[in-house]
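A single chain comes next, written as structure tokens; it is the form predicted in complex with its partner chain.
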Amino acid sequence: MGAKKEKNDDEMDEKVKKYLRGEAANLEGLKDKKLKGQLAVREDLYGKSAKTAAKIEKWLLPSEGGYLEAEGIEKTWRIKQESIAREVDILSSRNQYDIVLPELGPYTLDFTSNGRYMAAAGRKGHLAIVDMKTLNLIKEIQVRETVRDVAYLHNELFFAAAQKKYTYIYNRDGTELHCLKEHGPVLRLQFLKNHFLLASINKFGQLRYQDVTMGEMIGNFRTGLGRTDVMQVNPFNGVVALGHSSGTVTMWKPTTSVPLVKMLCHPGPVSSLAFHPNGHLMATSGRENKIKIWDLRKFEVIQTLPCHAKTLNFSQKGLLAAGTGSFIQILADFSGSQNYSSYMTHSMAKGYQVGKVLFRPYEDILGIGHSMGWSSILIPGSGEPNFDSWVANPFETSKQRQEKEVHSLLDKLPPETIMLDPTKVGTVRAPQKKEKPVKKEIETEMEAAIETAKDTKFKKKTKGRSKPSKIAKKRREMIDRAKRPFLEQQTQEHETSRKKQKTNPETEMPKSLQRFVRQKAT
């Protein structure tokens, strides 16, 4: 009974670290007296409501999570998915399926954030919208070029394809809205939901961020390591990853021109990227047959597993999913320490190459795109049972998406919060020494001086005295002006450094010559 007891209350301490997310601030340095009082008070509502948010979980959440547990002496790994079809409702088993369409190449895939629409890409030009709910197929359209990426992006009205020449965005009625002509040949695309912006990596290495909403381009960096068709978001920090030829992993965002990351992770060319949605987790698969987690807090390996993967994803729980050719392996971490293992596996039918994995959000489900189609098949445990409708609502109306998109469009985050570690925005820098102005920084500043007493307006004045010799007169007299302080300090560090100079020598004598250095009078 007590050992018991003590199991729960380590559980229920668990899911409050989790609610707490982090530490309690240290109020012991604190010498305002006033200040210190409300931060405890403050901390001490956090504690309350990170055991309310635990108690909610444990009672209150509606649904609970898929399982497999194998009984005997059989293991998970060797159940394959007609044996869990047997075992499980008719409405579940509707999601295993096979479409075949030889035809049209291999397809990508793409789901919705609420895992409830999903579009599909067919090589040669075959685009489709299907309601996963329903099974239905709400709109096709044959666009007739290669297609080789395609993204939703904030709700089902809009996805992107990235097709032959330039990317298009289209309506969910397949209309045509916008031509990007900016991205050229896109080969990946990703949409960071948070930001609303639309990065793409074309075939001569170049990145790019578009504003979805206002149809600016923020950011185009020429990534200098060559093509590469390896492009991921993490969901964590909203950080773009892109994998090399070379081997390394470059993380990107919009407001630097370098990459913030690079990392050799894999001798030969990098073959696939995966993120964790808890962003610590990197899964990458090289052509020598390596899978590599990775954590990113420390850009270590934790694990080196021996598998075949052409392409990775992770899941909402957590599970890995690693396809080459026409096998699909699942792994994942029973006890929660990061150890990853073979948890299921599935083979299809010969000839058909996988090409993209990818987990539906909320549900049980992995979709898998192939040479010859799409298919799913059910993958207990992957998704999350409880959705919260103010983030992803699979039983949205249509009433409810207008209110999301508003609202999603007011918390639009500018692209200046996308940051490695992003628990970072709101806190206070530690207090630095003041470090003096690098020259390059002088010179920005400089320059910025300059900009703006070239901008100045001169008023116009009559009877002549507003000749335009006068006017460049004056403007040459105010970037004089902008100019002095800046020119100032340089002759002054000129000095101090002459003088400088002057005193070392005598301190560098050796020592048996100290004797006969000139003493200055104190």
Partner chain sequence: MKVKVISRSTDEFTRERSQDLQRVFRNFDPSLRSQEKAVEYVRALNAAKLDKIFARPFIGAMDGHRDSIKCMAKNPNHLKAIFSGSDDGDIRLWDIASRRTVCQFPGHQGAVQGLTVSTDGGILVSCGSDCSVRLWNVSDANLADSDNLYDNSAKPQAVYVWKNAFRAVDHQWDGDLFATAGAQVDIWNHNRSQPVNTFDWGADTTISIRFNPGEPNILATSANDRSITLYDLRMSSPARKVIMRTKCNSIAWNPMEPMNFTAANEDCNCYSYDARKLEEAKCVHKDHVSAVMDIDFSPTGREFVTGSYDRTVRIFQYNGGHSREIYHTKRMQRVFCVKYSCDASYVISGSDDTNLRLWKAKASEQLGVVLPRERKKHEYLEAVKNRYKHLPEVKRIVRHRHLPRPVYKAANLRRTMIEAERRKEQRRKAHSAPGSIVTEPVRKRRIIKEVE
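What would you give as the form predicted alone, now that the form predicted in complex with its partner chain is on the page?
The next block holds one chain only.
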């Protein structure tokens, strides 16, 4: 009985660690008692909320994710989709399908944050919205011009399509709501759901951010690195990453015109990139047939895999899908040591060219957009088994959706909160070095010291020591003593500035005469 109780306690401690917001703050160095008390109460609240969440997970979230398990010398990457379809239930087997539309492809896909709806866009102008639970077609329209990308906004009611000349926003009925002419001919779209920002990169290498609530253009920057169609948002901090033909990856935020990070990832062009849901890992692929896994906390390569990928995507549970040609490979890290190895493979029909792979949230499904339409395959263990109805509810009603929309608008984050390390928001700033006082401040301090010396009262003494002349002399000495530190500081600053002004004769003379200056013997 005791051993069982200890085991349960260990499991509970592990779950509590998972929900804690990092390490507890060190309050010993704080001198402000009021601030120290407030932070101590907050830390206690964090601990209680983590314990409550751990208990809820234990009793109310019983579903556990499972993976393919091989027996003996069998390998999981040899298992085909046909074998999986024979073993799963009827509802799951329905998610294996191929939609063949060769005249309208190639296709690109996007899912809503709860995984309930999918938007598919064909290069020849075909736009379709599908309910993934019932597999019913909600709406399809033909815009009669090139469509390069599609992205859902904050819910399934609105989506943006990057068309030939401009970006358009449609509702789920196919009605055109807005034409975003400022974005130009866009190649890729991304939506930052916490900030309500639509980010785009066009064929001239211009990155733009637009607030979809107010319609205001938040940022408009030239990358200066040429045309690119490789773009991804880090879900952890909202930073947009771009992959360029020079092999560099740049990371941007909407409030600065220069990249936060510029890192050389490959010797040739970057073909695709993806971020892990925890935001600390990034996968990039280059034309030199290599996939690299990067640790963004140190900006170092932790693994290099010898395979090419035209498109990459991480699942909610950390599986990495890589697609190139008509072949798709799924990589997994079961050990937790960030060492990815082959988990599953899938070959499309001959002639199919994979354009985009995208995991469906909260389901073990991988969506594939290719040159002949789109497909769906089963990837056991890819999706999060338990969903939080306050975050993303696949079964939400229209009333719940309206309430969620209001709450998300109230909780909307300003663009200034996008940074590489968002944990710094709300923390106490470390004490900085005291700034050098200005001349006016020094003069004010000196005058105050002189006034204090003048107002000093002397004791009355005998034997002529309290004569007016003696008292005046003592007061002058006190005033000189009060002035001395300020005068010494001014003298020192004057000498320092004079030394800085001393320059060699080359810089004093005009540029055309500097070559005639006599050089000192060495």
